[in-house]
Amino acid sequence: MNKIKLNNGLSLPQLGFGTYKITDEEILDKLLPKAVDLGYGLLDTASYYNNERAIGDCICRHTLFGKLKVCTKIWPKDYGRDQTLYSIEKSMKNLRLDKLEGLFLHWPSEDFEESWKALEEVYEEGLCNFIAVSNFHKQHLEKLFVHANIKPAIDQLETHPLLQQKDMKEYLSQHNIQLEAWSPLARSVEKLTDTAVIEEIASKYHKSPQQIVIRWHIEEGNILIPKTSKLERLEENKEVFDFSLSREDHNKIAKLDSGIRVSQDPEDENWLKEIREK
């Protein structure tokens, strides 16, 4: 498994797995031990996913402590220093962990500056290994930099061949912040194969379209957290380290960049206000 070095010296596995909408404890009970057996080390969740307790119970039941680097996110409804600290305490209790790998602010909604200060406190207390943000664009980060003593280690952004985030990636690189791709397969790989480009490349390498996209992320230097609830897909997603894409194929994928989102836009102020109440 490739490792990516963060701005605080910590190294993370480049390929993890996401747990968005996976709330069935029976599925998690099979998924997490299998992920450990396959060599996955990075798990992404969030308070908003409503599965932290199920994940924690599974970690405890299968004695997976120390075998998974667990990251979670604070939802905007819990922004503000005190509420953020309470949210972190609740997440750690639900996850059955006395230390987290990473803590993220989930969206750049109102009061995120105060919440960032809370994350800095928790980081300095040694309760997590890094602090980060999710869905922050340039203007959000510049606002954060005014108040922050510690820069985010990661910015988690919707990133896939249809939305390659080239400008944001360059900006993050200038500030030594790592891009982490969520929804790295655009939620449904069918969206990526409408043009047949990914399928053609997959046929060339005798790989699945999903594996081609994951390999593209790996070679782009992104950390990525594809979500799956299927054991066979968890295994397939990891079988991407035995080949490399040609420069020609990278160029073909680059031409798919069309700014198409499969989720919410961090520039949508109405959305940012709405999630304060969710």
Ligand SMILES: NC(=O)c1ccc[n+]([C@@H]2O[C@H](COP(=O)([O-])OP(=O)(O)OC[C@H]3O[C@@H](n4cnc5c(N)ncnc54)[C@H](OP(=O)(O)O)[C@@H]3O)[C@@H](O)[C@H]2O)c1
The other form holds:
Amino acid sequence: MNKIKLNNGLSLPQLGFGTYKITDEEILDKLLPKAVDLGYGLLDTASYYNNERAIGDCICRHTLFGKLKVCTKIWPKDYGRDQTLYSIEKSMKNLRLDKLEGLFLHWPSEDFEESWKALEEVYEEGLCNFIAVSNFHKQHLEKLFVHANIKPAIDQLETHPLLQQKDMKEYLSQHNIQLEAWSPLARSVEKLTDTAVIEEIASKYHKSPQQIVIRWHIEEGNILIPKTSKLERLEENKEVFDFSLSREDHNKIAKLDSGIRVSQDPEDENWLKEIREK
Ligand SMILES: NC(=O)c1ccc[n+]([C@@H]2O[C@H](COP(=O)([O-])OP(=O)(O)OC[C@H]3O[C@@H](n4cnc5c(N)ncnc54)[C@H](OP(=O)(O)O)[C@@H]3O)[C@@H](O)[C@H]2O)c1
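Got the form predicted alone; could you also share the form predicted in complex with this ligand?
Below: every chain and molecule of the assembly, starting with the one above.
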């Protein structure tokens, strides 16, 4: 499994898996041990996903301690120093872990500076291996840098061939912050996987459109966390290390960048206010 070095010297597997909307314990019970068997080492969750307890139970049942690097996120309703510390404590209890891999601020809503301080405290105490942000654009990071003692190791952003985040990637690389792609498959919407370009490349390599998109992320240097609730797709999504895309393939995929999102935009102030309440 390819690894990516973060700005604090720690290395993370480049390909992990996401768990948004997987709350069914029976599914997690099959998925997690299979992921470990297949060599996935990185799991992405969030307090918002309502599955931390189910994940923690599976980790216990299958004794997966130390076999999965678990990252979670703090939801904006829990921003502010004390609430953030409480949210982290709750997540760790639910996940049955006494150390997390990474802790993320989920969105750049009001009071994120106070929450970042709480993350710094928890990191200094050694309760996680890195601290990070999600959905932070340049203006949010500039605001965070004013009072931060520690720079985020990662910025998790919606990233896929329809939204390639070229400007943010350049900015993040100037600040030595790694991009991690959420919705890396653009949720497998037809707009992406049925584009003639991806299909044509897929048939050339005898791969699925999703495998082409995953390979593209790998070669772009993104960490990525595709989600699937199906065991066979978990396996399929990892079979991407036996071929490489050509320069011509990359040029064709570069032209798909059209700014199309499958979810909320961090520039949407109403959304950022709304999630501070819910
Ligand atoms: N930081 C944030 O704000 C944020 C926001 C959204 C997501 N995330 C994280 O990013 C992870 C991934 O994003 P996502 O879940 O939104 O979308 P995604 O990974 O881009 O796409 C998931 C969809 O693709 C399907 N799929 C997966 N592999 C496939 C394959 N090989 N062939 C065909 N279909 C396939 C899945 O269906 P099946 O399950 O039926 O296979 C699911 O419908 C999340 O789970 C979460 O951990 C973070």
